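One chain follows as C-alpha cells, the form predicted alone.
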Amino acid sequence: MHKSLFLLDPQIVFLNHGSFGACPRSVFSIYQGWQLELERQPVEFLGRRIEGLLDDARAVLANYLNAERDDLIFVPNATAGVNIAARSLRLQPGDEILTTTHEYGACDTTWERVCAKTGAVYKKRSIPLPLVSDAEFVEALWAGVTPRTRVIYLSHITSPTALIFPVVEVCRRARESGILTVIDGAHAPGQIRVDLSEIDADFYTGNCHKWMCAPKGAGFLHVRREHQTWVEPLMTSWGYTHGDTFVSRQQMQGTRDPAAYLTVPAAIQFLREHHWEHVQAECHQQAIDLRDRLVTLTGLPALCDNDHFRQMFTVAVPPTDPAVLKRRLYDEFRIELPVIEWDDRLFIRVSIQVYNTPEDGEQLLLALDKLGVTAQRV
C-alpha cells in the first residue's frame, strides 16, 4: 500500500507509527466531515444527536473487539483508561499492585501517585529475557504474587520493549485467585487480534489512534459489568444526573470535540477494505527480516523470539548518547524512530506499518552503520 494513502511527509522515513499512529487520508477526511457537521449546528449536534451517534460508534467498535456496546466507553487515550481504573479502586495501605519493569512510564507514574495517596505498594517484576515462552512469563510474574496482591497491571504489548505478553492466561489465573486485572492495550488493537471476551480482563483499555489508524484522541475502556457501578469518571458532570449509568457518567462530560470517536467506525472499515490480517502478516515478516539484520549489525541479542512481537520491535544498540543518536538519525538521514533508555541500556524501537517498505529498513541499516552503531563498538 502506497504511502500516499496517508498524510505523512514523503521525505521522512517514518518508522515510528507506534508513538502516535498515522491516519489515512480517507479516514481523516471523514474526521474533518464530523467536525464540520458539528460546527454547522452545534446545539443540535451536541444537545440532541451526540448520545445516539456515540452509541452507534461504540457498537461498531464493540463488534470489532468482540464485546458488548454498553460495557465499553470512549476515552481520549489508553493512559486515561488506566487512570480511570487506578483512581476508582478502593486501595488500602499495604495492598499491592503487581506489574513488570516493561510498563509505560506515564502509567507507572499514575500508579505511583495513587499508591502515594493510599499507602498501596507498586511492585515491579523483572521478566527473564529473551521472552520465548508464555508459561515461563506467567511463572516469573506469578512469583511476585503475595496474599496482599490486589491488582495485576500489565501491558498487552509493551511500549519500551514491544513484547507481546500472554494476557489471556494471566487474566484467567488472576480471576481464579480473586485478583483484579488492568490491561493496558495501547499498542494492541489493529496490530494483533484483540478479543475482549476471550481476554476477560476486569479492565482493558486501548487506543484506536495508533495501530487502528483512527484520528488522534480516540481510545476505549472496557469494564466487566460487576465493576461498573463503582468506576468513577475522571470528571464529574451531567452524566450523574441523566440516567446515571456507567456509560452516561463517562460519556456526558461537557463540551468536547467527539469527532475522533465518531470516526472510529471509518477506521475499522478502512482496515477491512484493505484486508488487514494480510497486511499484519506482511508487516510482521518485514519486521522479522529487519530485526534479524539489526541484531547482526549491533551484535547484541534479541529480546524475544518471532512470536512475541508483531509489527513493532525493540533492539538493543551499543552505548552512545541517546539524544545525539536520535537527532543525527533525523537531521542527517530523515529517519523518525524512538531511541529508548530502558533497564540501564539503550534501544531503538522500530514500527513497520502498511506504508513502510524494505527500502525504509535499508536506510535505517545504512544510517546506523555510518553512525558507527555496530558490533565493533561493543
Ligand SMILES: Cc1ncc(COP(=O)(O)O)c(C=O)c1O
The other form holds:
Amino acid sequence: MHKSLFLLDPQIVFLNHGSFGACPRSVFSIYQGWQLELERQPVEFLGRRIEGLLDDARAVLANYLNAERDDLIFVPNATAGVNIAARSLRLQPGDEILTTTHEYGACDTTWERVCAKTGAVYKKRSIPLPLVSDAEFVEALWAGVTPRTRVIYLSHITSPTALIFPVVEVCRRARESGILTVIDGAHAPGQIRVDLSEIDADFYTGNCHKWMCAPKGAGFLHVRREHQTWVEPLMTSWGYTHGDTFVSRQQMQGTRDPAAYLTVPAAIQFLREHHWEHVQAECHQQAIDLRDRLVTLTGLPALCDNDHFRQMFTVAVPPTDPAVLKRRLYDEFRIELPVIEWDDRLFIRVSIQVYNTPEDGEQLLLALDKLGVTAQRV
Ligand SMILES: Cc1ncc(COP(=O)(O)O)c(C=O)c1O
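The structure above corresponds to the form predicted alone; please give the structure of the form predicted together with the ligand next.
Whole complex next, starting from this chain.
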C-alpha cells in the first residue's frame, strides 16, 4: 500500500510505527470530522449525544476484540489502563507482583510507585533468550511464583525486545493458582489477533493508536466482570455518582475531546477494507527477511524464532554510543528507528507496517554498514 495513504513525511524512512503509530489520511479525516461536529454544537454533542456515540464505538471495538461492549472502557492510552489496574488493587505489604525484565519503562515506574506506597514488591524475572518455546517461557516465569504472588503483569508484545509472550497460557495458569493477571497489550491489537475472551485476563489494556492505526489518544481497558465494582477511575467525575456501572464511573472524566475514541470504528473499517490479515502476513515476511539480513550483518544472535515476533522486531547491535547512532541514522540517512539500551546490551527495533517496502530495509542495511555497525566491530 502506498505510503501516500498515510500522512507520513515521504522524505523519512519511517521504521518506527511502534512508538506512536501512524494514522491513514482517510481515518484522520473522519477524526477531524468528529472534532468539527463537536465544535458546531458542543452542548448537543457532549451533553446529549456522547454516551450513545461512545456506546456505539465501544460496541464495534468489543466485537473486533471478541468481548462484550460494557466490559471495556476507552482510555487515552495503555499507560492509563495499567495505572487504573495497578492503583485499584488493594495491595498489602509483602504482596508480590511478578513480571519480566522486558516491560515498558513507564509501566515499571507505575508498579514501583504503587509498591512504594503499599509495601508490595515488584519482582522482575529474566526470561531465557532466544525465546523459542512458550512452555519454556511459562516455566521460567513460574519459577518466580511464591505464595505471596498476587498479580502477574506482562506485556503481550514487549517494548524493548518486541517479543510475543504466551499470555493465554499464563492467564489460564494464573487463574488456576488464584493469581490476578494484568496484560499490557499496547502493541498487540492490529499487529496480532487479540481475542479477549480466549485470553481471559483479569485486566487487559491495549492501544488503538499504534497498530490499529487509529488517531492518537485511543486505548482501551477490559476488566473481567467480577472486578468491575472495585476498579477506581483515575479521576472522579460525574459518572461516579450518577450511574452505577463500570462504564459510567470510568467514561466521562470532565470535558475533553472524544474524537479519537469515536474514530476507532473507522480505523477498524480501514483494516477490514485493506484485508489486514493478509497485510500482517506480508509485513511479517518482510520483517523475517530483513531481520535475517540484520543478524548476518551484526553477527549477533537473534532474540527469538519467527513465531515470537510479528510486524516489529528487535536485533542486537555491537556496542556503540546509542545517542550518536540514533542521531546519525536520522541526520545522515533520514531513518527513524529506536535505539534501545537494555540489560547492558544495545538494540535497534524495526517496525514493518503496510507502508514500508523492502527498499526501506535496504536503506537501513546500507546505513548500518556505512556507520560500521557490523560484525567486524565486535
Ligand atoms: C509494552 C508497552 N506498554 C505501554 C506502552 C505505552 O503506550 P502509551 O504511550 O500509548 O500509553 C508502550 C508504548 O510503546 C509499550 O510498548
